[in-house]
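Form predicted on its own, single chain, as structure tokens, below.
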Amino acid sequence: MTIAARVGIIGGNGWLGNALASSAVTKGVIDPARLVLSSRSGTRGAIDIPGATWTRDNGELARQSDVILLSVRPEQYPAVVIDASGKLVVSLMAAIPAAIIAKRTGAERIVRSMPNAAMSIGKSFTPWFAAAAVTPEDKRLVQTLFECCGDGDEVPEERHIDYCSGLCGSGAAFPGLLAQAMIEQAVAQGLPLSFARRAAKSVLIDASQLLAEHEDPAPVVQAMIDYRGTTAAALQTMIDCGFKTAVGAGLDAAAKKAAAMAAGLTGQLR
């Protein structure tokens, strides 16, 4: 699909909204003519965009402009004032509730979303909610825009967008923090430092590509602990010492704090 729609992109000079602009000009998806980049600091992003439109005015962005991208710091949101009546507003931040975003743009045609670090490299997935005035067309407008960065997927519920802000939000982090408990458990051992951090990325990195060719991975993780080999007895002794759990209450404190966010940006939005 080939977004005819003039796209604007509150914080273009930011790494998010940097990436996206520069993925959908380089797969042909937006003509770079039909882009506006905003940058309140007047600097441009680390990737270049030529042709691309880009000013300091975000108000000037938005009357340019059909299509909105809010790529901002949830506490940069405040200062944002634009009027986007009549058109259609995407959301890249965490916390801001949809209502809040119609109320202080005007907009009803509203789509919040949870992209991550990895849209950098083409890799992000990006769970969205769609307000009830967003339109097919505006689906697959948005669907079309986060492929260009990796994928992405509706969700029913807005509530859902908030808890993805760990499910999903996190990207690098969750494996990073892995990878780093592997290399500090290898070097404990005696092993080199180098040695762990290839050993530990490798597996992290190269040995995941295997639940690839798999839609579900319960099986795969099911059929090792059957083999009941040296797999097993780790995987084992990680479950019985909480690992779900913990993961558990690491996706659900992301959701607390992406509503804390919410209600203390929302006191300074009404």
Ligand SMILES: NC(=O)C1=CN([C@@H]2O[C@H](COP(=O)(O)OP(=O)(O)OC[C@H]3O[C@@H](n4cnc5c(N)ncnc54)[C@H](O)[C@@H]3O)[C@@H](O)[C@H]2O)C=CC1
The other form holds:
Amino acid sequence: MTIAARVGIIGGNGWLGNALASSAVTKGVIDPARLVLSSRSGTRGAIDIPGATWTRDNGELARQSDVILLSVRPEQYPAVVIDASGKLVVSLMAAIPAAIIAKRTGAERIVRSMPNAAMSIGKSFTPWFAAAAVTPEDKRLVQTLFECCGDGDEVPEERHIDYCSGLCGSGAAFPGLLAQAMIEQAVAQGLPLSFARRAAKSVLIDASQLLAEHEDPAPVVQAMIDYRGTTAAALQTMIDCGFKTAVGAGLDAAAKKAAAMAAGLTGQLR
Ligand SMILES: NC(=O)C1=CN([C@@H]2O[C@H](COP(=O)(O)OP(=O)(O)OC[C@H]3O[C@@H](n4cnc5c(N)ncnc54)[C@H](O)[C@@H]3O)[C@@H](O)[C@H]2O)C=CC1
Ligand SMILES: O=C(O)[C@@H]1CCC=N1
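Next up, the form predicted together with the ligand in place of the form predicted on its own?
Entire complex below, previous chain first.
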């Protein structure tokens, strides 16, 4: 699908906004002549998108766009004041509720999404929630947009987006944490750092492809446990040490942080 609508991205030079714009243009989904990007700090550090329009004026961006993406940090959102009445607004921001975005922009067609950092390499799984006024055509556009940087799927309730702050939004950081823990342990056993890094990254990036062939990872884990060897001992010990509890608490903490951030900004988001 090619997006015929004029698209504006507020925060278009940021990590996600710039990745999405660049991928959508490279894949031919958005014509750069119909793309407007705004940033507070100019185009410094951003991927160049020939043919796209840059502005520092979000009001101008809103006037020139049919679809407006909000890709500033939550704490930067109070400074973004636009009139988006009658337009589709797609938020990439954590924490900020759809009702607040509707009230501040005048738009009724609001989508909230939760990408992750791997948008920059075209590998984000991006869940999104659509408010009641969002049309089927809008939904196709949103899904097409997120498929430019990986994949996406609609969730039925807005609270799922807050939960997905951890599961999907933060999730891209979790393999790094596991790799770091493995490297530290291996080095403590006397293995050279460079070897430990190669070994851990190979497990996280290459060996994890074992999962790619299975819809459900549980049988992959169970097969290892049933083998009754060293892997079973490692897995059982990790589970007994609270691995699943730690993961659950981490996911909950991200969702709670999103709620706390939203509450903290309430006074500034009138
Ligand atoms: N980076 C990540 O892994 C994830 C980020 N998010 C959400 O995506 C949103 C964007 O995040 P990033 O791209 O990482 O942030 P970022 O800090 O890389 O980009 C934000 C951009 O907005 C620009 N900006 C700030 N105020 C502005 C204004 N008033 N008008 C125009 N531009 C303005 C900044 O110059 C910056 O380039 C955030 O709300 C974050 O919660 C969601 C999931 C994952
Ligand atoms: O860490 C963050 O705040 C962003 C939003 C959700 C995931 N990453």
